[in-house]
Every structure is written in structure tokens, then in C-alpha cells.
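The chain that follows stands alone, in the form predicted on its own, written as C-alpha cells.
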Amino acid sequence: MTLEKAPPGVDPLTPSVARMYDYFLGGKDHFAVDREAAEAINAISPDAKELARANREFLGRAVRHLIDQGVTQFLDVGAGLPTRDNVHEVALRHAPDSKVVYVDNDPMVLVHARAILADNPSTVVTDGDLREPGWITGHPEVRAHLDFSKPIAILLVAVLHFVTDDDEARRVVAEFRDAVVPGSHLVISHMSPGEAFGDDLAAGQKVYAKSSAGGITFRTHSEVLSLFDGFDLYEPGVVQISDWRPDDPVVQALTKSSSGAIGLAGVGRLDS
């Protein structure tokens, strides 16, 4: 996409984490500034593109698992640009009565998602900030589309690492948890230091500090695990993204990060 085609309200001069992710996934909705930032990340962590794809595959597996648990309501916060196997596509293939709300605060995400999903009654797209769970869960469109008296899956996939303050990240998850009933679920994927050295992590943080997110925090396994407070984790717990119930061991091996920063993921159930 060229600068001349930027939708109203879209800043083509500041890297957008949503557009960078789209670039990593092989999409077309990004600007030169996004490609430059994404390639800077790729230079620091050569597994970046594979990690993005592995994260997308994890999302699909997690949605299928939730369907198997009888969950058909999904609140996808920080949904990003529409690409292949979006939440509603996976969910509707396995449970035609599924309902999905996509939430994002990136203008380009909202423009594209609303255009694509305008005629899909199973989905709603709304503007919202991850840091304001109460605004999201109390939004009239969200409340009209999802029944909060029944279980809901909260999807926080590759977004919490952009909440750089640890206490704020825990607050965000706790507020979402308190807004839903027992039987609801939480899905998280999150960047983690892995075997990356401090200089590489600092370089990556410097790139993201200049992006729309304003920064990124690489949390350890124990820190990511703590975000599931109040939820009972499904096996295998919080693990590398590719290790969470892989469909194919061969694909798992190809998409598993071998060095540098890694992605961690888990799925939990709220029982009380």
C-alpha cells in the first residue's frame, strides 16, 4: 500500500505493530516504514517471521480447542489486520453459531475489518484499547453481540507484551477476568527473552519504542504464567507457541524458535 492510499486517520510515517505483523505474515497492508521496522526486527531475530506464523497457527488451534469445550463466544482484543484463518473463520467452520467481536485501536485495522466483515452477522468490529478492559466489556456493541451471562473466550494474542508495565498488564487481565462468568476462557501468547542476549532485547525494544505501541516487554515464563492468575491451565500449560498442542510434529519443529527471543502461549479456564 502506498502513502497515497492511506485511509483517513492512518499515520503512514510511524511503524504500526499491526502492519508489521501483517508484513511478517506475508500480507500486503503495510507501508515502507512498517517494512523497514519489521526488517530491523528480523535482522535482530531471524526467526521473527516464523514466530509470527507460528503464533497465527497457535491461535487457530486454541480456537478449535475452545470450540471443543463448548465455547462459541470470542472477544479478540488487539485483533490486528484480517488475514488467513481469522478467529471467526476457524470458529464458524467448527461451530456455525459462533459469535466474534474484534477489538483494535489501529485505524487501518478497523477500516479493513469493517469493510471485510460488514455483511457477516456473526462478527462485530469495534474500536477499543487493550488497557481499558471496562470500556471494552461495557461497550454497547460488545454487549449486544455477546451474552456475558454465558462463557466467553478472551483472546489476548501477541498483545500483552505491548503493555510494558507489569502491574498494568496484570490489572488488564484481572479486569477481563472479573467481567466474565465461570466457564470462560483466557488465551494468551506473549514474547519472552528465550536465549536472546540483553543487547538484542534492547535493540528490539528500541525498534518497538518508535512504533505505534510505544514499547515492548519480554516477560519470562514465570511472569507470563502469573498472568493466568485465577484460571486453570490446560495441558501442556505455558509453553513455546509451537509446543501448545501441535497438529503436526514436523511443522512444530520447523516453526519452533531455535535461538533468540521466543513466544510463549497458554489457554486457561475460569472455574470460579
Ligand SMILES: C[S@@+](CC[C@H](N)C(=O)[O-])C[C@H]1O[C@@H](n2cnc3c(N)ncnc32)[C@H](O)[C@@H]1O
Contents of the next structure:
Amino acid sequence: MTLEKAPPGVDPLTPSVARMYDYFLGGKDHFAVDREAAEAINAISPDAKELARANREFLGRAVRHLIDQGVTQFLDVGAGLPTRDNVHEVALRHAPDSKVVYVDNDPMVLVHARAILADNPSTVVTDGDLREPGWITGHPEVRAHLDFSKPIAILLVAVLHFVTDDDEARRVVAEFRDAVVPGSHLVISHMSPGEAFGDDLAAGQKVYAKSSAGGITFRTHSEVLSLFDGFDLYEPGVVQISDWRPDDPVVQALTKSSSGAIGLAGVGRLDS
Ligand SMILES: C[S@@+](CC[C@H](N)C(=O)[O-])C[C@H]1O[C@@H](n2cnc3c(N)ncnc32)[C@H](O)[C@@H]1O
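Let me have the form predicted in complex with the ligand next, following on from the form predicted on its own.
Starting with the chain above, the whole complex follows.
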């Protein structure tokens, strides 16, 4: 995509975490600044692309698991640019009555998602900021599409690390938790330091500090675990994304991130 083709409202000069992620996934919706920033991350953490792909695969497995639990309503916050196996595609394949709300604060995501999903009655695309859960859960479009008296799956996949302050990240999750009924679910994947050196983490943080997100916080296993406060975690708990209920344990083990930062993931159920 060239600068001339930047849709109205889209800033082609600041790296966007949505477009960087699209680049990592092999998509086409990115500008030179996004590719440069993504390559800078790649230079620090050479398995960034594998991690992005493994994260998408985790998302698909988590949605299938939720459908198996009888959940058919999805609130996907920080949904990202449409790609392969989007949440509604996986959900509708397994439960045709599924309903999905996609929320993002990136103008490019909104333009593309709205264009692609305009005629899809199972989905709604809403402009919203993760840091304002009340605004999202109270949004008329969201409430018209999802029934808040029934269980909802809240998907916060590869996005909470962009809420850099720990207290704010906990507040965000708690406010979503308080907006839904028992039987609802929470899905999180989150960047974590793993075995990465402090210098590499700092270098990565510097790249994200100049991005649309304004920064990234790598949280430890216990910090990610604590975000599930009030939820009962499904086995195997909070683990590396490729270790969360892999379809093929052998392949997953071979493709597991071995250097640099890692992604952690878990799925929890809200009990009364
Ligand atoms: C790395 S992508 C993840 C996309 C998708 N959830 C996935 O895991 O495949 C992060 C997405 O979160 C969005 N995002 C970042 N900060 C956000 C915020 N404060 N509110 C809403 N969306 C946000 C970005 O625009 C981007 O689309």
C-alpha cells in the first residue's frame, strides 16, 4: 500500500501496532513506517513473525473451546486488521448463531473491518478504546448486538500489553468482568519477558514507544495470572501460547518460541 492510498483519518507516518502485526502475519495493510518498526522488532526478536502466527492459532483454538462451552457471544477488543480465520469465521463455522463485536481504536482496522463486514449480520464493528470498558459495554451498537444477560466471551488477545500501567490493566479487566454475567469467559494473550535480556526488552519497548500504542509492558507469568482475578482458569492455566491446548503437541513444541520475549495465554470462566 502506498502513502497516497492511506484512507482518510489514517496516519501513514506513525507506526501502527495493528499494521505492524499485519506485516508480521504476512498481510498487505501496512506502510513503510510499519515495516521499518516491525523489522526493528524482528532484529531484536527474530521469532516475532512465528509468535504472531502462533498467537492467531491460539485465538482460533480458544474460540473453538469457548463454543464447546456453549458460549456464542464474543466481544473482541483490540481485534486487529481482518486476516485469516477471524473470530466470526471460526465461531460461525462451529456455531452458526454466533455473534461477534469487534472493537479497535485504529482507524485502518475500522475502515477495513467495516468494509469487509458491512453485510454480515453476525458481526458489528465499533470504534472503542480498551481503556474505557464502560464506554464499550454501554455502547448502543454493542448492546443491540450482544445480550448482556447471557454469557459473553471477552477477548483481550495481544492487546493488554499496550496498557502500560499495571493498575490500569487490572482495572480494565475488572471492569469488563463486572459488566458480564457468570458463565462468561475471559481470553488473554500477553507479551512476557521470557528469557529475553533486559537490553533487548528495552530496545523493543523503545520501538513501541514511538508507535500508535505509545508503549508496551512485558508482564511476568504471575502478573498475567493475576489479570484473571475472579475467573477460574481452564487447564493448562497460563502458559506459552503454543502450549495452550495445542492441536498437534509435537508440531507446537517444534515451533515454540525459543529466544527473546514470549507470549503467554490463558482462558478463564467467571463463576457466580
Ligand atoms: C497485536 S494486534 C492483535 C489483534 C488480534 N487481537 C489478534 O490477537 O490477532 C493489537 C490490536 O489492538 C489494538 N489496540 C491497541 N491498543 C488499543 C486500545 N487502547 N484500544 C483498542 N484497541 C487497541 C491495535 O489497534 C491492534 O489492532
